[in-house]
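What follows is one chain in structure tokens, specifically the form predicted alone.
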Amino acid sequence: MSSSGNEVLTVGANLPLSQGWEPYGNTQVRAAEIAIEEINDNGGLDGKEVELVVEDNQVDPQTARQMAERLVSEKNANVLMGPISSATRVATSSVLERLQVPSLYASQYEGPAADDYCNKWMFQLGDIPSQKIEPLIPWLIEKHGESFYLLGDDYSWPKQTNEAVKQAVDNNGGEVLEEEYVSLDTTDFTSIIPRIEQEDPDVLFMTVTGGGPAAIQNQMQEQGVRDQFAQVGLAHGQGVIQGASPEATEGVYSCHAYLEGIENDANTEFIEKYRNEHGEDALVNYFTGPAYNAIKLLEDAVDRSGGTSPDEIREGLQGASASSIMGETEIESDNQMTVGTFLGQVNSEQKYEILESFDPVSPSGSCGDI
């Protein structure tokens, strides 16, 4: 177990980095780098120097529990950053307690539906339902129409995302005509689009993942239907989309707390250092600022307690707060970060133009004292 008296920070990001999710895990390494690298380059945290260990959890549950366990007892990690999959944070999260270890969980995903939303050691650092999908389908339906079309994968962060969208489209006056789901990582749609097309809704609401976003897109296309009903795609990322046409995208609608195009200083400087570090064409997606903000997030909690213990970690980060690439954040209550969101469509270059940005909402407070 790590201690206040070790001279190194160590951060353990277990994440996926590989198995189809290689743009969403090693993006949020790089992220994380560089935040590390600008406090480093500030005599570090508590007069330590902070480092990150990365571990590959294969987006499998059982081997990010095995991940995190020895992140923690073979690698010291004051605190851990990851997983992404809800599956693999489920089951991280069931090991915290024992450990003893915050983790930073900088990803979107169910919110107060999650069973483990209210897990003292896990802080959740990316988007939930109240502050995306609440402002985003009235928008959908002024813009669109009443009718939406929800295709998911056949698990517990598309399931739980779209009761929140039903209850946004009944709360909004309008109709959820179909609700399917389909098993992880299907890449074949062709039978599937005949039956939206059938529906035709105003809207397709996707929740597919890995490499079934660039597939539909693909198919769709294939099949002469793109035009007939606005497209969200909430995993349709960039490094995911681009396996795809860009004819086949373009117009796609996506809602989240970070998005490249992001207009302030702090995410121009960062930004320009990606690119000088990982090259012009190196992946920045919705997964990249969470991770940079996720660290910024660590900086201010250590400030705060004044040690880097875990206990002392984790008390930092209840009401920590960031003025960073994603504008200003702050954890408020539940362990969940306040933070707006902001909507995107893909361009015919396959990156994503900020069309609407929507006001910060506070976590629900559902958890009292954790």
Second form
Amino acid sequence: MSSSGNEVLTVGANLPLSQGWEPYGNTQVRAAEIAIEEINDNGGLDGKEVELVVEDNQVDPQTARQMAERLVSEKNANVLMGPISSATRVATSSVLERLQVPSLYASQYEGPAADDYCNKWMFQLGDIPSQKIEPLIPWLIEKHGESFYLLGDDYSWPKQTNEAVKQAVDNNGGEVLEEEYVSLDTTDFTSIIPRIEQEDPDVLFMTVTGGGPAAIQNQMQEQGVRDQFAQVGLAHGQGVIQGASPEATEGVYSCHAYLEGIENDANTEFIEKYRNEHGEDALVNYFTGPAYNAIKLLEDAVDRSGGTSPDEIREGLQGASASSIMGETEIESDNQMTVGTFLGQVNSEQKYEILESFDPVSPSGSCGDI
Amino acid sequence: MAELATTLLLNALSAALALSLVALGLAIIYGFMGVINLAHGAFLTVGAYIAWVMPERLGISFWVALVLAPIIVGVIGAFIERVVIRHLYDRLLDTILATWGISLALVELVKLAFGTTSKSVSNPLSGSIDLGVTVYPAYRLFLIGFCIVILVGVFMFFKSTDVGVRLRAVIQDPDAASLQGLNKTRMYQYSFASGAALAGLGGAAIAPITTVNPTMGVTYLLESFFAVILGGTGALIAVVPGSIIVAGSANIMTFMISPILAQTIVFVFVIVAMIVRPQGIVPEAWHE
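Can I get the form predicted together with the partner chain as well, since the one above is the form predicted alone?
Expanding to the full complex; the earlier chain stays at the top.
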């Protein structure tokens, strides 16, 4: 059932709002709401008011699939948004073809290594390894040295990210001393830290998630090893690092397509609206910006194709561009966003200060016509 | 080498003793009441949040919070026993479901009250102490001593005090104890409250060396169960060797082999131990 011709354009958000993923799902809902409000204040899209309907996929692949179906068949969504975790994305991708509805996936993920890369209906609007790992590694080697210790959680995103890290370290004349994984939800790193210390790396490159980043920072601080190697944490996000003391996190690097500290007028205005609406302490992290930007790309897609049916939105998205809080973004090929990334470093107030920006990198184009 | 070995041993010891504290709470509730308490992890989480909220929001010292955490969680435990658990005695499956429901409700309440982001409890003893062989973080040394004192205290309580002896009488034969005039209901309530209090105390004690978030209890719930199953429910003190194997050996093997393999070996060991010695690994002579 197509909803074109209705007076509303429905965006169906299929996001994790429970199971410990609240800090990620909730901020995407808030960011999308602000972008939608701006669009509606300007008369909507193709004369239609945009509305957001939200479902909690509970970070569960089966539920994510059901929510996608419910949002389309019961809530008449013209376009979906989400999910976040890779496992739920792969599950959702598998039903989009049947539902004939595009989805806006606004998260960092593993890129071309993903099983569902080149899905005709899934639009990947977050950064991929070629956009941040490839520029970040040479920067780290130059600044801190060439030996790396990789520590991640034992699931697909850390492992596939580390594949890209190993490749980049190798290409730039560096060396990976050790690659190690811990089970999800590990918060006791006390015996792993001496192991890292023994290897004596220049850089500790972390893809631990959940409570792990805060716990390992606290425990490294406690053992007094933090000045022995640089620390990079790709999942050391806002709302997570606050679980460690400020001394334990100062100096940690992270690299993302969006960080709160990005300096442009659009971002300043966005942050002000976000704080006014949700309070001074409201969480902004690397999931916030991509969600806002995704709605801006949707706006351009409808402008380009001139219609709001799912198929017209899909056609409009291929080639859509937006200049928003993340800078210049475009969907050139592979249904994957071309975007630049920012290297941030945690300051003494546990906020990321931007040290460097890396130029946008186009996806490989390996999907051809999809 | 001696320096590294000492550090690793102390790491393993602090992890094993902290787990013993939490697992002892679980063993008391199961051993005395036959209730499998899936809310144990949530009790630990509440204890950790008390250790966070008091210093950070209310200006009360961490040390006061460490004393108040078990009392507050114990009162919560007594209340839950009164309104829920009491109606489900001798219904094993129902208590599992009910305590799991209580766990979900407590965690959601924590989220409503304090949000879902991680919290940090600043380390009240942030320095390190020179032990000669190695320099070791002061708070972890405190934690080792503190856990030993509490464990010895609890075991002495059950061995030597009047209330302890009555409690054990109720476990051994609830009906005979009732005929002797012992109040079974009251004893059960004490057991549940004190088990909960130990989880709350454990949560508060580990808060400064980990991170505080709503889901932190899950890992401890699981490890506590392993420690109790491994040790066996015949004697309370069995949780100590159980915890040494679950947390202590995993800690050392993590350093020597790798984290995932270490955990797998412990899981396999627990499964084999359950098959070979379902009564627990400690000798029968330890049983009460």
